[in-house]
Every structure is written in structure tokens, then in C-alpha cells.
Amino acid sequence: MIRMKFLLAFIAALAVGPLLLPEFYVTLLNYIGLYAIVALGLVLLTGVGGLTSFGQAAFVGLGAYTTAYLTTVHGVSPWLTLLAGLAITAAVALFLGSITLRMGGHYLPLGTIAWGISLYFLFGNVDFLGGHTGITGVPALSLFGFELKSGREFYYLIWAVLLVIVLATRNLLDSREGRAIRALKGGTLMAEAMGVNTPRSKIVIFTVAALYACLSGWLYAHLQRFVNPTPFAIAQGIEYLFMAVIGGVAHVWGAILGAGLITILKQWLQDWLPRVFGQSGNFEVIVFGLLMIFVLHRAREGLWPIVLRLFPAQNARPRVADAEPLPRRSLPERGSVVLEVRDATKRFGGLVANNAMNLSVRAGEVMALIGPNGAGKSTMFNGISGVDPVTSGAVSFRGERIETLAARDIARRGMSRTFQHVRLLPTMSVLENVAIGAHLRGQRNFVHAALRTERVEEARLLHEAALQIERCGLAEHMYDAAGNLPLGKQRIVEIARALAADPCLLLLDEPAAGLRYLEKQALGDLLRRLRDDGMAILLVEHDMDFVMGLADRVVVMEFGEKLAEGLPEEVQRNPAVLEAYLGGVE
């Protein structure tokens, strides 16, 4: 309720600025607008998705040459040059994209900066985008008849934009291409694991900032009327990344607070230091350095969450309604073979993590797969699940050939599983983590997210989420953020969120750990109904115990290879297993 009217004051405070307000800082406020879509493009593709990008300049650069150069030399309509702009941004962008989100770590923002420099020289270097000196003449926007030419009249077209972006963004971020988004930050590989097509998660969040800032290019040439190169150097970039960061680079509101802080302090600065050192300089570029050195060492989430905290949510946990169950996937007969895998190698150069690897798994039955540390388990299991696929060998899936496809689509075959080192986003709920497992059973894509017209499918994906929760026995922490619980419980989620998906085949990677005794036992009790109900699942555990008193067959690897198979009782008592887990006996 607080955070409610303190939006609607602030929605209030921008409809009657313009009416109070000096010419200056009206021209201010629209520079803060223009500034803030850019940002907001920022906070999807960084702060949410994990991609830092210093060359979002360059993608306002074109949004405002485009309208430049075919409004004045070629009369077309300033709103057809809109569409023409955000369809040359899209190719643009998705270009540049499947090339430069190939990369990782450092590699990826030096990329960034490249094609931002790049593209920097080409709008100074070009003669029919007028060099230098750039595009004069930029005619004024028309909306119902009515001429913008002033500040004051282009002032409400920004600030609508922006709240209109502000609420797809938001929209988009809570839905199921919102929760496939997010996965980005923790790493492709559980989201792969979970049916996520993450290169296409990624290109999609680099696309649509890229139009955000198209969008905003397009605004400012013709609030301008005029267009050069020098607004959309790689400086500017960096000014733009400055501003989400400090804003609060994971959240949306972030994008309007930290525009609208560097753009006050910029022009405060230019103003003071000046007269402070008594020469002209750019000074405010140090103030800049240390401010962010600051915030990225006292706030690293930004000052956007201070703000939360100062307007504390009332009753703001989501509830799941009631929705028509998703569609249930068949189970294969009882007894027949889920999982083959038949001579089956793993190498890394010159070791061999798995050597000719060989077992089977059959519905309606639990086969754990044992051995001492640094056996090859997980490496199988990787293997199995596409996440690292086997350098030779076959995997059968319910018959068909699965060994050379991707993660993603081994999960959509039925296959779902757990990680050895627990990967859960630790900042989402239980609720949407475990939803991330329902991703794959969805079809509405972000367009519908953004439109919010997928609702309907997103309350059946959290309805079937709560399901998985309530049958782990997690109920009361569904809408406890994951990283907030103990190991334990962070396993049964991710157990919670693999159940999502609907399989037929379970992979298991050290279910037990971390769990005590009355929570084994449940775990085991659920195991045991998923097994009833027809379901395969292989475990990987290394308390014997458990595996035990609920395995119906044991492999056991020992360096790679398997060392034994059979009934639990019959591998207990096989010397060659006594003797790589004891040392032998008498």
C-alpha cells in the first residue's frame, strides 16, 4: 500500500512538472527520460540476464540516424522511420549478438565495446550521414495534429514511453520467459538442464535493450531536431551502464532513479568544479570513478533497494490460484528399459572420467549408482543428461538416440535432474525456482509476456509449481527465497523443481546430502511413491544406508569403469566392492 501511493504521487509529481517547473529543468526531466530507457534496457540484459554490454550508445545512435537521415533527405514520416529503425536495430543487434554473446567472461564486454567503437566511427565517417558535423533539419513530431516542438510538449511523449517500457519490462520479468531469463545469471547449465533454450534467452534480452535504446535515439533526434556522432560514443555507454548500476542495476524502478541521480549530479557537477579548481575540465568524470568505486563497495545491488527498505511491502507475497492442472506425459509400461547406456566414454585430453560404461534402467524402478569419490558418477550422469555430453558411445532415451542432442531437448524427451552442488537461484522464491522446471511445459512466448496475455499459462505453471512443493513437503517455504534455507531443503527443491518438468526418468545427484535423519526418511517415502507411481529414477548417493533400503538395483564405478551390478544384498557382499570401499576384509 505505501509503495502503491508513493507511485501514484510520483506519477502525479510528472503530470503536473512541466505546468511548474523552469524551461531547464523540463529539458532535464527529458533528458532524464531518454536516459532511463537506455538504462532500463540495462537492467534486463545486465542486471537480470547477466550480460554486461558497454555499446548500448551505438544502438542509440542508430535509432537516431535512421530517422535523421530518411526524414531529411527522403521525407519519410517520422513514424514510419520509428519501424524502420527498430527493424534495422533488430538485425543489427541480432547480428552482432550471435556473435558476441558466444563469448564469456571478459571477453564478452571487450566485444561490446568493440562493435560500439565501431559503430561510433562509422556515423562520424560516413558523407551521406553528414560526417562530423552530423544531420540539421530534423523535423518536429506530429501526435493527433498537434506539433511537438517544445520541451514542454515532447515532455509527456518521453514520460509515457517510458512508463509503457517500465510496465513490459515488469510484465515480462514475471513471467515464464522472465523466470528463463533470470536462470541466465546462475549459469546455462541448470537452466539447459531445465528445457531453457538459454542462447535464445540471450539474444532475445540483447534485442529487446538494443531497441530500447533505438527507441530512445529516436526521441532524442527529434527533440533535438539535429544529430552527430559524439552523443553515441562509447563514453556515453559506459555513462549508461554508470546509471543502472547505481540506480540499482537488477531492478526497473533503478533505471529512472540512477538516470535521473547522474544526470542531476552531471550537470551540478559542471556547474560547481569548475569554479571549485578555477579551470574548465571535465571533473565530473572522477567524481563518476569514485561514486561508483563507492556504491560498488557500500550498495553493489544499487541504491534502488534502499529505497525499498525504506518503503517496506505490506502483503505483498504472491498467491497461487487455482488453475486446470497441466497435461500429465504418459509413463512407459512397468519393467520396460527408460535408459540404455551402452559403452559409454567420458575423456578430458588424456583422462578417461568414464571408460565403456554400460547400464540400464527400467520404469517403475530405482537404480543407484555408487562408488567412491572421484569415481565418474556425476560425470555419467552428465553424460546421460547432455549437460557434458559422452565422447563415444550410445544413450538411449526411451529408444531413440540421445547422446548428440542438447540438454535442452533431452529434457523435453522426460528426462529431469538434480545437481551434486545444489544450483537454485537464491534470490527467487521457492515458488518460482521450482517453476523454472515447469518452463518447457509452456508455449507463450515474451511477446505475450510483455502484453501480459499469457496469464492464464503462467497461473497453470505456478499452480503445478505449489503441487511439486506440497508433495516434496515444503509447503511452508514456498514463498521463502531459496537461498534462505538450509542445504537440506535446498536438495528436496530441486527435486521439487525436476518433478516440475513431468519426467519419466529422474536423475538423482546425491539426493540424501545434507539431510537428517526424519527428512531421509520422507525422502526416501517419496522416492518410493514416485517408483510406485511408474517412474525410473538412477541416484547418485554416497550414504549407503539410504541407497540400501531403497534401491532396487546398485552399480557400482570405481575409476571410471563398473566395478559390479546387481541386487542391493548381492553388491554388499561382492569382494571386489568391499575392497574398493574398505580396503578388502579377511
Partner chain sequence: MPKPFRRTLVAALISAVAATAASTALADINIGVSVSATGPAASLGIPEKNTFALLPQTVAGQKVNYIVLDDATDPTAATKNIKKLISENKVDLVVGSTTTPNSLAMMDVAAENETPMISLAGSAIVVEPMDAKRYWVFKTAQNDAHMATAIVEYMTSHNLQSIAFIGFADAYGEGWYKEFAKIAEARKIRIVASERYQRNDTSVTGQILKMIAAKPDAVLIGAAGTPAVLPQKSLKEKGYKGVIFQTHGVANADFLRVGGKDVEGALLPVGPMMVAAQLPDSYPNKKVALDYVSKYETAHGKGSVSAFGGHAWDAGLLINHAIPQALKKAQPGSKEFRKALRDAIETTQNLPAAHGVFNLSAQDHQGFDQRARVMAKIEGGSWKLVK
Second form
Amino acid sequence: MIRMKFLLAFIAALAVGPLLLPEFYVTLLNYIGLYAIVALGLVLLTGVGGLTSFGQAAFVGLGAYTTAYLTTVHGVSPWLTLLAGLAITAAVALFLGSITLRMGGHYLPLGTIAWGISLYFLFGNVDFLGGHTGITGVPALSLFGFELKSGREFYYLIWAVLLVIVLATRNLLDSREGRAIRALKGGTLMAEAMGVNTPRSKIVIFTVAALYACLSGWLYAHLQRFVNPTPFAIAQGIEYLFMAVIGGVAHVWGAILGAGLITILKQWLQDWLPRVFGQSGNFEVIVFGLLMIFVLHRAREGLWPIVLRLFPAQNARPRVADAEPLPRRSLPERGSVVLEVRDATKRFGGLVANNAMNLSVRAGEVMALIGPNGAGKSTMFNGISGVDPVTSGAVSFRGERIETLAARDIARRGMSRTFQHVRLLPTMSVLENVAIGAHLRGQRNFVHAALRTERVEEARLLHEAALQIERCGLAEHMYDAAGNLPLGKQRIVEIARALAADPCLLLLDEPAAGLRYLEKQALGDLLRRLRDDGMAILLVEHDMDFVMGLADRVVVMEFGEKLAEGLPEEVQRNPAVLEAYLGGVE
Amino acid sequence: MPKPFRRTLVAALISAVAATAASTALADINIGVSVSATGPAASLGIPEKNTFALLPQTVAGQKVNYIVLDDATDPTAATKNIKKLISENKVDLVVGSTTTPNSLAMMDVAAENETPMISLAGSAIVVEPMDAKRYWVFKTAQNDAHMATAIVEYMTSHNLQSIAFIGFADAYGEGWYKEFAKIAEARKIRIVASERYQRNDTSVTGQILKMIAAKPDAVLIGAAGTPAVLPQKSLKEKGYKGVIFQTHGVANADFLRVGGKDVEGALLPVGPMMVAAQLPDSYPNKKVALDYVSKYETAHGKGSVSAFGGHAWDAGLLINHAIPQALKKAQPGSKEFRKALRDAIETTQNLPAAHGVFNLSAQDHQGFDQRARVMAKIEGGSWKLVK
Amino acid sequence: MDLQIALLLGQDGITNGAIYALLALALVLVFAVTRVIFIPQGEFVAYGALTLASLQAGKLPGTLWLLLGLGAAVALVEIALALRTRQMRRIPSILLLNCGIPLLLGGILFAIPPATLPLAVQVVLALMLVVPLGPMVYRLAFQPIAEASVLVLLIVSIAVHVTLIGLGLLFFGAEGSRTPAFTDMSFEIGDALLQGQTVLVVVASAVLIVALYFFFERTIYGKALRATAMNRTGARLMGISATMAGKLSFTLATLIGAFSGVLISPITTIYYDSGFLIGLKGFVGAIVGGLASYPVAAAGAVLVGLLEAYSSFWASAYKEVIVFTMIIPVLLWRSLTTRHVEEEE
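Would you generate the structure of this protein in the form predicted in complex with its partner chain, following the form predicted on its own above?
What follows is the entire complex, opening with the chain shown before.
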């Protein structure tokens, strides 16, 4: 509750601030607000999505120049120019995003550096945009016939916009789309396997961040009433990133903290550093640079978590509300073939990891895939689930060929999986992690999320996640951070997440590793119940007792090929299998 | 982690409070200054900044405080500065800034707060066309048009009929080109090429080749400070034999240091101050100019003076000239005083200054005439008056 | 445009392209070995040139203070580490390497007025002042977070760049400097002169590239770097220390950067902030090569130089726009041809 009170006090202080503060402080607060809007976009992009951009200043420039040009030359209403600016920015962001986001994470920042530089020079050289001298006489904004001429009046607009955006961003993050975005940071592999269209999520946050910047630029132009290219140069783009990182790049309030801190620090350093060095220069960048290095070494989360520690969190736990259960998929008829792999071969360069593998799984059975380390079991899993498609051969799922489909499209068809190396988001709660599994069972997008019109669906998704957690026996850990659980339990969370997708085929990669005896028993019971409900389960496991007690059929792999197939007891007696496992009897 | 940070924050707050508390005592006249002492226009802004320390501290029995801030050649910072100067320091007048965009950005704030402002920037658009905002704005630097006319006159009198232009891709180069093109057109001088380059470009070969291919009688380099060396050097290397004009933006010692023998022979229009010692004694502002040069060089070393410091000095002269009249009408720190100061500056007549003689009027807030520039030539590593 | 102009532009483009190529190679090297996108590379170009200019002007270059400061900081960090791990024997060598050598250099500069020395000695002194900054920066800024993601390393890299720019302004001031040419030779091509220095830049770059090739192919350190670039974990298992490889790659990159600065400072005026754009143009070249292929990166960099030269002829105001927009079709092409492979964090 302390936090809530503090927030209310903060908003109250914001409301009365301009009435009490001298003009200059209001000016500073205006700029802090403008910068924070941009930094907030970077929080979404960098802190949440694990991407980054040095070109945000150029998007600010797009917003500022669009309105400056249209209002001064064509006399268009500023409110219309805002829409025009947002449209242009969205188009540019979509284009840039679509060509850089398909590649490794560092191409986007490099692309944005280049684009930031080009746009800066373009602003300066285009005659109709006033060249380097700029555009003067940008009109003041008027709201309901009231002109916002002074900094004090404008202050309320800027901070109202900022608070609305903070709220919208928080809403967005606390939703189905938000979880998908947060899942990006853990690598795209897991998110894709849960059905998240990761390129789309990346482009969405890049575009949203660009739109925030554009909005800030629009406000800037009408506050300053003058634009020229200087404030949109790459150096400012770098400063925006500094604000986000120092404030706390994973927290929406960090953006405001960072923007405030850097702005005030800059003002202060500009007064003091020249006295220290005995000459004038933009020496504050030296301090900022060192501060950045220090923060990234010692407190990568930035300063906001440190502030938070001063205000301990309330203990009241959120409750998952009861909600109407989600509709369930109709399972295929028991005994029918769900998965059929024919002559699947996977090559990595010259290495053949899977060679002409054949196997099938039926509804209502547990099929175990066993074999020594390096036999190609996980490769087979990746081939089936589309994470790393097979080189040749056919994979059919419920009668449909899927070997060329993307992982997320396979997931949509009712296949879900866990990973050998646990892929949870350690700072998110178990509940949220499991809810990612239910991603495909919701439809509401990020606009609904920002506006909170998806609460009914959200409650149903969380309710479903909670059900699966209880089913897997982890109810007591529902609100714990997933990273704080022992590894064995994290594997169970992975299973719960896979179940939240309501699959008809479950792929489990070493689910029992790291479990204690009783936990293994519980897991076995769970899998048996699932089988009895008609689910098809394919599992890779090393623990022979566990496998033999559970599996209906077993496929043994060695050197990428099938060595044997049959009932557990048959396989156990197979001499070839014995030789593979025990090194043979001479 | 948190401790040093907290300390910094506390220190920041304390200094902020101290700054407010230390707001100067009444009755003093406070002049706010925002110049571009860093960033791309630093070589212009630094001598301006240095000059304010040389201005008299007391005028007509009143103490005058100059509060000098740096705007890093950034209009956002310039706006912040003028807001700070007006609201925190309660200044009676603002001087600044060095560049045209920064001055344009500050103009709105000055007019809104009815505070007179003296810009040091080159482009005439700072004071023209006269309107409600520019009512409060004056400017001491010769309009780029003044300077461009000098070059055009030189060209017509020496029968040079075509010229190629290369300038900074920034407000300075742009302003020069616009003004020069207007005047050149009127005098039937053909501009056969117009090129741009960046301050820190490593090569301008492409531009130079294009200019030479157009076979101009003369070349004008619209750049300031040491970066103006590169085009002239490249022109020589590529065998250009015509006349080379530089602008008054290069008139500083660093330009000569970096340029060396590569810039010998360049012609440039400058304020008479740069060649004051060579002027005939009858020249109206020779004495004032020499006075400034000797003051500046005493403080900063021989040869250190540049044209831009002179603009700041001239702003000081305008202010000092206006203060006694304004004091008769109102107390410093009041709205009336600011208005009186503005009115007094606007009626300045026959005031010799470092760069010329001020004759201001309601329509002309710059106030120089053709006596405010002469042609100089670089010879033997120094500026020589061309008679 | 006639043939002569086309040739002259080509020559100008190749001169600049040669420098960009050198930088592109260094960037690819550093990225391959450490995953750091080495934005501050450009600052070392400026530092190299301006340090030489300071020496020639008889001034004490500010980089000396930086060297002493960074050296002391590295020594402190290393000694603290040595104390914690009880390896007292390492302390004298730490002190000698990080404090002793810089102090010795400073002593030399104080004792002998550097302006009187022959040019070659001045160049060596300038390199000795600038090059050790590279590994020191690696030790302080990158080594403690060597395992962080590419993104974090990139942000740190930008932070280092910004810091070095600020220090550059402090050390060298806002105005630029130029150094005298290594050679006054010049050749007449038609009406125009071809400066010997320009030829020297291209030749020196080519020699350096060949030398790098031999370094990687024939020396044990070169092979160690290549091994690390191919497979970090594997290289570590083979006893190649990632720290050593990181420092070595930074040393090489700084050497290439500073040397490039020394090479071009007679042709053009160098400012404290010149390096950023020069470095970025090397980058555009490196990106053409996908930050992986040395020959393609070098070719890309030369292409950037040529593009720059010809666009400065046709549309000088839009030169930077053209050069930096070139990255967009390159990225488009790469995104269509490369299949994205998941990076393991």
C-alpha cells in the first residue's frame, strides 16, 4: 500500500507543482516529460523486448517536422498533423523493423544508427523543411478553444500524455500480448513453440516505441514553436537510451526516473564541470558515459529497483479470479494415429543427426524415445515441433503434413512441448509463465490490452493457467518467480505451460531429470491421467525405471537411427539395445 | 551503488537550492548571455564567451552582472537557457545566441517575456522582417548580406563574372548561400556550382572537381573556423588558379594555424576590427576596434582575437550606451526598465563599435552600414587590408 | 563528368575506402572474438591523429593523462583481484605494465621536446600513447561483462564512445589539426596533382591488410584469435583464454585505428569528433560483410568510399544520406538471404 500512496503523492505533486515552482523548473519538468515519453518506448523495446534503438531521436524529429511543416505551410490543425505524424512514423518503423528484425538482435540498433544519421541530414538539406536553419512560427496548441501558450499550461498536457502512456504501457505488459513480448527476452525459440508470432511482436514494440517518440516530437514542436535538425541528431538518440538504461530499463517508471535524473544532472554538470576542467565543453557526456558503464556493470536493472527497495512491496497476494473455462479442443479418437514421422532426415552440414527415422504416436498412449546421449532424440523433437525443421522426409500431425510449417503454426494445430534446457522467464511468476502457454487460446491484441478491453479473456486465460498449475501440483508456487524454483520444479512448470495450450500431442524432453523420487511418482501419475484422458504423449527420458513403468511403446535411437521399437519389455530384451546401452557383451 | 548516487542527488538538490537562494541582490543590472561555446559552432562561441569578462562591471554607477551560459549549439538548450535567465536570474536583457537557429528559438521566449534580446548571429532573418516578436530583438553581427555585398562588389570591380560556392551543410553555409545568391543575381554574377560539405568531412574532392569543371572565375567557401581550410587546400591541389573567397567566419588564429600556406591569398570580407591597425586614422571606429583588440589580446594572447568576439563586445557597447537612458525611466529588474532598455537601444545613433557604426531605427535592428566591412587578404600568415 | 574526373573521384574514393576497409577489418575482428560492436574504434582514429599533431606542436598530448589514468585504474583492479586470489607475485608485473610503462613514456615526453624528434619517432610515440588504451578499455569496460548479451555489450560500447568523445574535446579542443605529410612527392595526372601521401595511404593500408593476413595464418596468436572467433567455448577448452583473445583483438583494433588516423591526418583536418563518422562508414562496410567475412567487409568498405566520392560530386548535400541509406538495401538483401538462427543468450 505504501507504493500506492507514494504514487498518489507523486501525482498530486505533479498536479500542484507548476503552481508553486518557478518558471525554469516548470521548463525542466516539461523537457523531462518529453524525454520520458521517448524513454518509455525504449523501456518497452530494450528492457522488455530485448531489442534496442539509437534512432529514437529521428522518430521524435519525424513527429516534430510533420507538424511543423503542415501547420506552418498548409495551416493544418495540429491535431490532424499528430495523426499524420503517427502514420508516417508507423510506416517508417514497420519498414525498418521488417528488414532488420529478421536478423540477429544487433542489426536493429546498427540500422537505427544509420537511419538516425540519414534522417538528420535529410531534415537539414530539404529546402521545404527550412534546411538547417529550421522552421519558425509553429502555432501554439489549442484545447477546446484555449491556447496553450505558456510552459505552465503546456506542462499539464505533457504530463497528462505521459501518465496516460505509462498506464497504457503497463496495461499492455500485463496482458496476453504483453507476456508474448516479455517472452522475447528469453529467446524466440520458446515463444515460437508456444505459438507467439515473434517477428510480429518485435515489430509491434518497435513501432509502438517509435510512435511514442513521434508523439513526444509533436509535443516538442508545439512547446518550442520552432524546429531545426539539431535536437534530432544521433547524439540525442544515444541520450534517450542512457535515460532508459540508467533509470531502469525494465520498468515503466524507470523511464521517468532516468529522464529526470539525466536532465537535472546535465543541467547541474554543465554548471560545475567547466569549473573543474577550467574550460567549457560538453563534458557531461564523460560523466554520463562512465555512469552508464558503471550501471551496466553493477546494476544492470538501473536505479528504479533500488528506489523500489525503499518502498517495500505490499504482501497481499493477487488472487486469480474465477472465470468461465476456456473452450477445449476436441481430442482425436483414442487409438488413432496423431503423429506420423516417415523417413525424417536431419543434416547439419555433413553431420547426419537423424537418418530416415520412422515413428508414430497414437491418441491415448505414451510413446518413449530413448537412446544414449547424442543419439539425436532432441533433434528429432525439434524436427517434429518445427523449431528446427527436418531436412527431408515427412511429418504428419493429425493427417496433415507439417514439416514445412513454422513452430507457431504447428503449435496452433495442437502440439505443445517442453524443453530439455528449461526455458522459463525467471523474473516472471509461475502463473505468468504458464499463461504464455495459453497464448493461442486468446485473440485480443495489444490495442485491447492497452485499453483494458480484454479483461474477461485475460481472466479466463489466467484461470486456465492456474488450473494447469494446480493439476501439476505447484499451486503453492503460483506467484513465485519461476527462476526461484528448484530445477526439477521448473521442469514441471514447463509441463504446465505446455498443458495450458490444450494440446492433443505433448512432447516432453526429459521431464523427470532433476526430480526426487516422490516428485517422479507424481509426474508419472499426472502423465497417466493425461493419457487416460486421450492425450498423445511423446517423451524423451533417460531414467529407465520411469520410462519402462510409464511408456506404452518405446523407440530406441542410436547414431540418429532407429535401433528398435516395441513394448517396453520387448525392447529391454533386445540384444542390440543391450549392446548399445551396456557396450555389448563380447 | 545507491550511496554515491544518493550523495550526488543530494548535492544536486543543494546546489539547485543554493542557486535559487543566491539570486542577485536588487538594483544590479543583470544581463543574461547564452552562446554556443561548445558543439559545432564552438569556434564562434568561445571568443564571444571570453569577451563578456572584458566588459566593464559598472555602468553609470550601476553594477552590471553578466550571467554567461553555454547552449552547445543546440536550440533546445538555448531555449532552456533563456527561460532560466529570465525566470531564475531575472535578467533585464539577453544576449545570444551565436547561431541563427538558436537565436530564432530564443526569440519567441524573449518576446513573450518582453525582454530585449541582442543576437550575435549572422543571418538577417533574426531581425527581418520587423514584426511583433522582432520588436524585442536586435543583432550586432553584420547581416550576411552586408558581407556578401562586399564580395560581389569586389567581383564586379575586378571583372569576375562567375563563381562557384561550397559551404557547410548547416545554418551557416545555408545562410551565406541564400544571401549571396540573391545579391549575385542582382549584379548578374553567375553561380555555376553550389556544393555542401560537413564540418568534419575528410575529403571534399568530389565537390571541388565539380566546381572546377564548371570553370568559375572565383570560388566562395561558406564555412567557419578550421574546417574552411579543407576546400581551399583541395582547390589548390587540384590546380585551381582563380580567386578564392572565404567568409568572415574564418577570421581566427586557428584557421591560420591549420591552413598555413594552403590558405595564402584568400580574400574575405571582415569587420574593420580584424585589420584595425591598418585602417587610416580617420576611419570612424578604428579607435574602438583597437581598444577591443588590445583588451582581448592582453587577456588571451597575441593574435587570439576573432571577429566573433567583436560581436559580443558590440552587444556590450549597445547595452552600456542604453543603460543611462533607461535608468532615467525605471529601476533595473522591472518590466518598465526592460522596455526602456529596448527603446534606448532602438534609438542608438552614431555609436562607433568594434565592427562598425550603429545607427538603429524602428525598422533596422542591426544598424550597420557599408563601413562595417572591408576586404582583407591572407598574406604571410596574417590578415591584410585590401585597399 | 569526364574520364579524368571519374578517375580522380575513383582515386579519392579508394583512398578513403582503404581507411574504411582497415577499420572494417578491425570491427569484424573485434566482433568475432568478443561479440563487442566496437563503436569507439573511430575515436582512436582521432586520438592517433591528434596525439601526433600535439607532439608536433610541442604540446603534451592529453592522451598521456588518459593513459596514466586508465593504467592506474587497471592496476588497481588487477591488484585488488590479485590480493583476493592471493597471487601476490603478480603485483610487480601488473604495476610495471600498467603504470611503469606509461610513466616512462611520460618521462620521455618531458625530457625530450617531442617537436624536435624525426617524424617516424613521433609516429611511434603517438602510437605508443594511444594503442595501450585499447586493451585497457577492454579490461575496464568489457572484460567484467564479457558474457553479457550482444545488446548490453553494444550499449557499453556506445557509452565508451561517448566518454572518449568528451575526453577528446577536453584534450584537444574544438578546433581541428593537421600533420605534415610523410612525403612531399606528387605526381602529375593531366592538370591535377596526385599527392604522394594519398598513394601512401592506399599502399600502407594494403600492406597492413596483408600483414594481418599473415598474422592470422602464420602466427600462434593469430591462430588463437581465429579459433576464439570460430568457437569461444572450444577455444577455451584448448587453453586459449578469452581474456587474452579479447585484449589482443582490442590492441589490434586500436593499433589499426590509431594508425589510420596517423595516415590520413596529413590529407585532411581531423577534429576530436571526426572519428565517429569515419568509424561508422567502416561499419557500413563491415555490415555488408555480415560482420563475419573479412574480404567482403573490406570490399564493402571500399564501396562505401567510392559511393561517398561519387555522391559528393553529384549531390554533395545528400552525401551522408546516401552513404548511410545504403545500409538499408544491404540489410534488406541480407535479411532475405540469411536464415535467422537463434542466438543463445
